[in-house]
Partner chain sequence: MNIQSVRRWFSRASDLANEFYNAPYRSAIARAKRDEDDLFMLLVFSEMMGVPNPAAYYTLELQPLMLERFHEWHQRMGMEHSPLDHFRCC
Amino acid sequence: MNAIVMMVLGLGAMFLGYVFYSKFIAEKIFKLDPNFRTPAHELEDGVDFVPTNKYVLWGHHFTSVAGAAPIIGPAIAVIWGWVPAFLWVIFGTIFFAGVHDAGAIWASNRNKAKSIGNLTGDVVGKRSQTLFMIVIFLVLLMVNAVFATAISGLLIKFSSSVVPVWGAIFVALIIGQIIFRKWMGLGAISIIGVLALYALIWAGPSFPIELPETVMGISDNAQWVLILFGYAAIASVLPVWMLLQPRDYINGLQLFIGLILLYGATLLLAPEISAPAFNSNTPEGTPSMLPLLFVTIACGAISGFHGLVASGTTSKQLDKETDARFVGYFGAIGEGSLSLATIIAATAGFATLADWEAVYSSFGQGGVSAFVEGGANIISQGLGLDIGVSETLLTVMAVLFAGTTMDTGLRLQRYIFQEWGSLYNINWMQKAFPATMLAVGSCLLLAFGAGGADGSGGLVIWPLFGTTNQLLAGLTLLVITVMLVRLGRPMYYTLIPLIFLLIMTVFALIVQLKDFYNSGDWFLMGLDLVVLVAAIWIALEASAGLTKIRKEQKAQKQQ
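Let me see this chain alone, in the form predicted alone.
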């Protein structure tokens, strides 16, 4: 089949989902109120609580939740065939991710911008809050440690991306000052920022930068990991308007331009999909598609990490409550569009089935490299751009998203330590600097403690990321569902995704548990058991909580 058909069907479905379904959810289910005084105004402090233009905030939210995961997941999952990956991305984006993201912003916004973990104690119960905080910490630990490793690998493999990746930070710092001090309109700033970023991308291949292979016994991968965490620590304590917002906004624009280039090249080149629709000849060792598909593709369909961003930083910057529809739901549409582009690049970016099978020779192969190589082939042949520039363009796109996720992820991890300090009356932990050091220290402990000298320790527990992340999404949907029930509003639009996620997560955990046992990986088997118990616990809490509320409401009606 021609890739144009996949592109038109996918983008068309997501467009209709935003126009009609998100409008229904926003107006009839969440009942977003333009006159509601948001925490960004009520608690404005110029650091974390800052009322923000919805387009700028969309850029922050979208690029923070995107990261490398909506590229990695689909680019791995196409090993089962492009049709299952395509369907899960499209339907997951419309009926799961959009509702989840907008709902998390709404729930937090209605509770003084509390994080979804902190909010669980008020809405569901203290037992659930304890569970939620543990799951959140595990997810953030995985995301920060693994993305640091992923970025390091890309910077080493594609040295032409180093100049544009780090140059984008200086561009963002300048733009942040211009926006905050209102020296220029947003339109002009957008044009200048994008032109500066693409000038850096164009210059990247001419000025490749490589770190020494070893410095004082530290490998180049480990050097990049340390540099990245040093940068993220500084970025996480700066006021959001100074770096986080402008960097995410420019990255969001850069992604849309990158997607336009990739989709435009697909239209012009009209490549045939070389991968099978359903792969009946998967390599030996490839696990069953059901249920692994639904935890392999998390970001791009639905992801618990989105709820952390939505309630951790986005809700603190929401200017009007009605902006939650555009920022949250359309942010999910943007990520779904990236995952769709990834599927096209990883299935139509190779000339023949044999070329595709050479890349997907075993489960776990492909990933970002398949996206970059396949996408660069389509852009180069469709638009006539130099293959080196095309590879740099897509590599910078992936690295910048992963970098913004690290910025936000470390800030969120700092919030977790501060919330623990507040919960257990540990005064020093409630301060920004000590909490940031604890966040960085825990990530480095995993990166170097479990992974040795190269700092790749996050990869050790990465096999459990998908299941833990979807468990977190289930917890977020539980909070939203309970709030809707208490308000007397329809709950099935969040309850059905919640039940589906819990079933698939438990199923996947059992499958993985068997694999870890057979391979003798007792560490991951132990972690798997912990997450499995948490998943069952959530199901019981959800059932008990919803039943209790329904009985209370029934008793009130009888009175």
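Positions refer to the first chain, counted from 1. In this text, rigid core is short for the largest set of C-alphas that superpose within 1.5 Å between two forms. Treat the numbers as computed from the prediction; the structure is a model and nothing was measured. Compared with the form predicted together with its partner chain:
Once the rigid core is used as the reference frame, the Cα position of residue 436 differs between the two forms by 2 Å or more. After superposition on the rigid core, displacement of the C-alpha of residue 278 between the two forms stays below 2 Å. Relative to the superposed core, residue 122 undergoes a Cα shift smaller than 2 Å between the two forms.
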The other form holds:
Amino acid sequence: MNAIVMMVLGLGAMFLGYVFYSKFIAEKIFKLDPNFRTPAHELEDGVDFVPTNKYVLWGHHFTSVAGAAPIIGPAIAVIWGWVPAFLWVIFGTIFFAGVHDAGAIWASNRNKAKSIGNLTGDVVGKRSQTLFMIVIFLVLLMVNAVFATAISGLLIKFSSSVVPVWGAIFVALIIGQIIFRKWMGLGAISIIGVLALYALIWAGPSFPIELPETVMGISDNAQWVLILFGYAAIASVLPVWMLLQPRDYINGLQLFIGLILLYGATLLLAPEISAPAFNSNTPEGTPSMLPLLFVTIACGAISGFHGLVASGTTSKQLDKETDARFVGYFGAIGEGSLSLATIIAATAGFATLADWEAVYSSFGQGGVSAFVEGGANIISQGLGLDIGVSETLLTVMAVLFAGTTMDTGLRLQRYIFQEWGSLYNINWMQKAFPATMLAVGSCLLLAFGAGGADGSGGLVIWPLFGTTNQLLAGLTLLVITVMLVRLGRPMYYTLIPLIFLLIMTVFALIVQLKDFYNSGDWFLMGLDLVVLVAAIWIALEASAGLTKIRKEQKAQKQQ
Amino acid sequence: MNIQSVRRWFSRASDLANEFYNAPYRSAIARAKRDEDDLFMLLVFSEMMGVPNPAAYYTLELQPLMLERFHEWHQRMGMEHSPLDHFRCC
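Output the form predicted together with its partner chain next; the form predicted alone has already been displayed.
Shown next: the complete complex, the earlier chain at its head.
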């Protein structure tokens, strides 16, 4: 089949989902009210609560939720063939992610823009709030370890990207200074910044950098992991305007440019999909598609991380309540379209089936480097760019997304440690430096503990990361469902996704538990058990909470 | 399309870009600025807290200018009235 057909079907379905399903959800279920005084107006303070134009809000909601995860997940999952990944991304986006994201904004908006974590405490119960903190910590821990591993793999495989990746950080530092000191307007500086970045990408293939194979017995993979965490630790304690803000801005522009390039090249080239629709010839050691598909693709189909962004910052800036539909639902569609582009790159970017099978030689292989290789083939043939430059371009895109998530993640983890420090009166833990060290230490423990001394452990835990992320989404859906039930509105539009997620995550956790037990991986087995306990706990809380409200409502009716 | 409408369009686009750049970090930066202002306030009022201040002659002049912020500060710190003996606020 031609990739254009997949592209049109996918984008068309998501568009219809936005036009019809999101309208139904917004008007009939959430009953968004244009006259509701949003927290941005009610509590306006010019700092946290600022009514913001809905397109701007969508822009940074979308760019803060779309990162490397919607690329890595689908790129791994196409090993089962392109149809399952395609269907889960499209239907997940329409019926799960969009409802979840818009719902999280709505729920937070109706409760003085509180974060979902606090809302869980208010709406469901204190126990669930504790659970929420634990799940968030686990997600952050895993995302840092996974991304460090993924980046180090890319930097070794595509050594031409080393110069532009680190060069981009200097570009960001300089842009940060220029804007902070108001030397130049943002319009001019964006153009200069993007040009500088693309000049670096163009120059990258001429200056490949490779680390020595071993230094003091540490493999090159492990060296990169250590360097990355060193960088992320420093970046996470710098003031945000210095590095994080300009970097996020450039990444946002990159995201749009990348999407346009990928879809544009696909349109021009019209490549045939070389991967099988359903792969009956999966390499040995590939786990069964059911349930692993549903946790391998988390971001791109539904992701709990979005709930944190939606309720943490987006809801505080919502100008009108009806904007939640565009910002939340269309934000999810933006992410879905990134995943769709990934699926196209990883299945249509290879000339023959044999080429594709060589890349996907075992589970966890291929992945993001298949996205880079396939996508580079499409871009270089479609747009006539040099193949080396195209590869560097996509690598830089993936690495920068993952890198930003890493230093934001590390920053958030540091806050959690500091909060624990003040909760339990541990003075030294409240300071920035030791808390950062604890955060880095725990991530390194996971990166090396999971896969041995070469630091390749990250990708082993990818499905476990997906599972935890889904659990977080489950908690958010639970909050929304409980709110809907209290209001006496239909609950099935959020309850069915919740039940589906819980079944799939518990199923996946048990399957993985067996695998870890068989391979004698006690460390990951322990982690799996923790997540499993959390999953069952959420299921119990959900059923207990919902039955309680049902009973209360019945008692009220009888009175 | 005349030049003016192009110019209007451009300025609108650059306003949106500015929002896009600043909105996500507005609160983090405002908080950092507030911390720095608090430190400055501490310098201005350091004599009153028994910390010798070589520039007291100059900082004394600043005190009335800081009055409004001082009020916000002591309220934010959870003190209903001014904590300083010689410096009443409200």
